[in-house]
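A single chain, nothing else alongside it, follows as C-alpha cells in the form predicted on its own.
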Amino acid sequence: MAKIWAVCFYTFRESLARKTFVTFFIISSITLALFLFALNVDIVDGALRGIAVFGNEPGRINFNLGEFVRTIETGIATALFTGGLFLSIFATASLVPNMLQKGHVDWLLSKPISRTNLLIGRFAGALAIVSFNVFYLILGTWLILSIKTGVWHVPFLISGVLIVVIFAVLYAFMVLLGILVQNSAVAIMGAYLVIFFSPWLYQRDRIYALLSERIYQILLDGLYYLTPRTFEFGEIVTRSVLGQPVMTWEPVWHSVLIGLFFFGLAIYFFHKKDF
C-alpha cells in the first residue's frame, strides 16, 4: 500500500504542474470569493427579501430561501458536471501515455513495484487532484451559502461525490485507451464521445423507428449497456441537489461496474505489454 501511495503522490505533484488544474483552482477561488464578498442576502423572519451584489442596494424580491439556495447549488453542480468534468478529462488524459514513454516507463518498472500497483497509484493520483478541485468548490460554496442564509442543504455535498465517481469511471476508460494506443488525444476523444452519445443512447427507443434492420437496434442496446451512463448520472446529480426523489440508482452501480471492467482490462493489457 505504501508503494501505491508513493506513486499516487508522485502523480499528484506531476498533475499540479499542469496549468489546466491551476486554472480550475483559480476559477473555483473566484467563484467562492464572489459568494463570500460580493453576494449579500437580506433575510427577514427566515424569508429571502433581497439580494445585493457588489454592495448595490438589495433588489426586493419575495422568494423562498430554501429554493434560492437549492437553485444556486444546482447551478454550481451542473457547471461542475459539465465544464469541470470536461476540464478534468483534458487535464488527466496524458498521465498514462506519458508514463508509457520510452525511458520513463523503464525507470518506473525498475522500481520494486508491481505493474498493477503502479497503474493503481497512477489512477489514484489523477483521482486525488480532481477530487481536491471538486470538493474545494463544493464544500466552499456549501459553507458560504449555509452561513449566509442559515440553510444547511446537505444533499448538495452528494453532488460532489457523484461527480468524482463518474470522473473515475470515465478515467478508467481513458486509462484503458492510454494503455492500448498510448495517445492522450485518443483518450480525450474517447471520453468525450461517451459523454456526447450518452443522451442519445438513453433515448435510443426514439431512434429505433429510423433503423431498418434489427441488428442496428441490437448494436445500440449493446453500446448502452457497455458504456457509462453519464446522462442519467447528470439527472441524478440535479435531482439530488434539488431534493427531488431519485427513481433509481441503477445507472450509478452500472457505471461503476463498467468502470471496474475497463480498469481490469487496462491492468491486463499493461501486464501484456513488453517494454
Given for the second form:
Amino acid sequence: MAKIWAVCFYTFRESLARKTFVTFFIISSITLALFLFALNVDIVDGALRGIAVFGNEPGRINFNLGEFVRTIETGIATALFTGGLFLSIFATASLVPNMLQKGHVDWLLSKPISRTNLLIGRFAGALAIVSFNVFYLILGTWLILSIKTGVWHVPFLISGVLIVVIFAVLYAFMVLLGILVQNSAVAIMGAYLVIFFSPWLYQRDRIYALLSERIYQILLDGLYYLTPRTFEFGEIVTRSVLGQPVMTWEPVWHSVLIGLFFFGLAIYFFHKKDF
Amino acid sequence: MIVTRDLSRQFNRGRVKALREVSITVNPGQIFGLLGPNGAGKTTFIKILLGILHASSGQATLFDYPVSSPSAREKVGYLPENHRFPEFLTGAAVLDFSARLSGMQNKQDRTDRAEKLLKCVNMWEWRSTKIKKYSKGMLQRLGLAQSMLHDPELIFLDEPTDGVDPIGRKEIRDLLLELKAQGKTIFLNSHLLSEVEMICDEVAILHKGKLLRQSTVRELTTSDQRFQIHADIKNEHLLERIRQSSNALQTANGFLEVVVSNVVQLNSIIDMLRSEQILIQSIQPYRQSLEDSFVQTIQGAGAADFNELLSNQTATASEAHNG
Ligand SMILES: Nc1ncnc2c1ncn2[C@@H]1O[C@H](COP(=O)(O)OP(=O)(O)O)[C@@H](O)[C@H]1O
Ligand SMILES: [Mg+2]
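May I ask for the structure of the form predicted together with its partner chain now, the form predicted on its own having been displayed?
And the full complex, kicking off with our chain again.
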C-alpha cells in the first residue's frame, strides 16, 4: 500500500511538472477570482435587494436567485465536462507511455512491487491530479456562489464527482491503449474517438435505417455496449446540476463497469509484456 | 542466492536465441562477473532474474523465490544499462522515490541513507539539481547510489562503468570491493575483461546465449598453467614422451614451453628430464590472463566466431587501456 501511494505521489508530481495542468489551474483561478470580485449580490434579511455582475444590474424585479446560481453552475459544469475533460485527457495521456520508456520501466519493475500495483498507483496519480483540478474549480465556485447568494445547491458538487468518474473510465481505456502501443498520441485519439462517436452510438437506431446488412447493426450495438457512454453521461451531469430528475443512472454504472473491464485488460497485458 | 536451470529466451519467434539453456548458481558474498561480447545475452539474463522479461523456458530463483514474485526483489538493487530516471526530479528525489518503492517507509531512514550514499558517490552537492542537467557520469553515479540505497543483499549492475571516466571507474571498483567486504553479493555484467579480472571472484562466460564456462577467476587464470623451461634437449624420443605427458608443448632454441594442468604434472616432466641427465637452467611460470582464458574458451566453442570475437577483443582491450 505504501508503495502504491509512492507511485501515486510521484505521478502527481510528474503531472505538476507539466505545463498543461498549470494552465488549467491558472484558468480556474482566474474564473474563481472573477466570481469573487465581479459578482456583487446584495442580500438584506435573507432577501435579494440587488445583484450586480460587472457593475450591471439585471432587473431587480422577478429575478430568481436560485435559477441564476444554477445557470452559472451549469455553465461551469459544461465547461468542465467538455474543455476540462479534453484538457485532462491531453495532459495525462503520456503518463503510461512515459512509464514504459526503456531504461525507466526496467528500473521500476526491478523494485519489489507487483505490476498490478504499479499500474494502480499510476492510475490513481492521474486521477488525483484531475480530481484536484476539477474540485478546485467546482468547490471554489460553489463556495463563493453559495456564500454570496445564500443558495446552497449541492447537486453541483455531484457533477464534479460525475466528471471525475467519466474521466476515470476514459482514462482506463487510455491506459489500456498506452500499454498496448506505448504511444500517447494514440491514447489521446482513442479517448477523443470515444467521446466523438458516443452520441452517434446512442442514437444508433436512427442510423440502422441507412444500413443494408444486419451485421452492421449488431456491430454498432456491440460498440455501444463496449464503450463508455460519455454522451449520456453529459446529459446526466446537466440534468443533475439543473435540478431536473435523472431518468436512469444506468449509463453511469455501465460505463464504470466498462472502465473496470478496460483496466483489468490493461493489467493483464502489462503482466504479459516484456521490457 | 541466484539459481537458474536451463534458462532460455528467444526473440522474434525463435529467430534470435538470446539465451540457450543457461544454468548458473551464484553463492552469497562474492562478486560474480557475467562476461561476454556485446549481444551475448547478459542483459537478457539479468532482466529475467528481475522479472522484467519472461523466460521462454527454464527456471530461475532469487533467495529461493521464483523470479515472478515481487518478494524475490525485496533485497535486491539494480543498476540498469542505459537507465532513465524521471527527469523532472532532483537527485535526492530520485533516491527518495527509489527508497519508497523498495519498501523504506521511514522518512528519516530514507534521508539518512540518501545522504550517506550521495556523499559516497560524490554527488552530495548536486542533490538539489534536477537530473535533467546531469552528465552521463553523474547519472551513472546516482544510479549506483540508488542501487544500494536500501542496503540490499544482492546488487545487479549492468555495465556499471559505461560512460565513466578512468578515475570514476577506479572509484566504482573500490566501492564494489567495499560492498563485498560488508558481505554483499554483486552480480556484474561486463564486456570488459580487464575489469572483471580485477575484482570478480567468479565468472561465467556467455557467448551467443550459451554458457561456455562458470568457474572462479583463479581457476580460469591458473587452470592451464604454462611454464617455460630453459633446457637444451636434442633427444626426439624424450620430447615425444614429454609431449605425451603434457597438455601442449613447444620448443624453440633451447627453451621448452609446456602447458600442464597442475604442478604434479610439471614435476613428472622435470623427473623425466633429470632422469635423462638434462640440465635445467630455469623454470618460469606464465600466469595466464583471463583474456587468454576467455579467448581459449570461446575458441573452443567454435573457431568460426573467433575472428569476430578477436575484433571485439582488441576493441575492448584498447578501450580498457584508454579507460
Ligand atoms: N527485445 C528484444 N527483441 C529482439 N531481440 C532482442 C531483444 N532484446 C535483446 N535481443 C537480442 O538478444 C541478444 C542478446 O542481447 P543482450 O542480452 O542485450 O546482450 P548483451 O547485454 O550481452 O549485450 C542480442 O542478439 C539482441 O539483439
Ligand atoms: Mg547488455
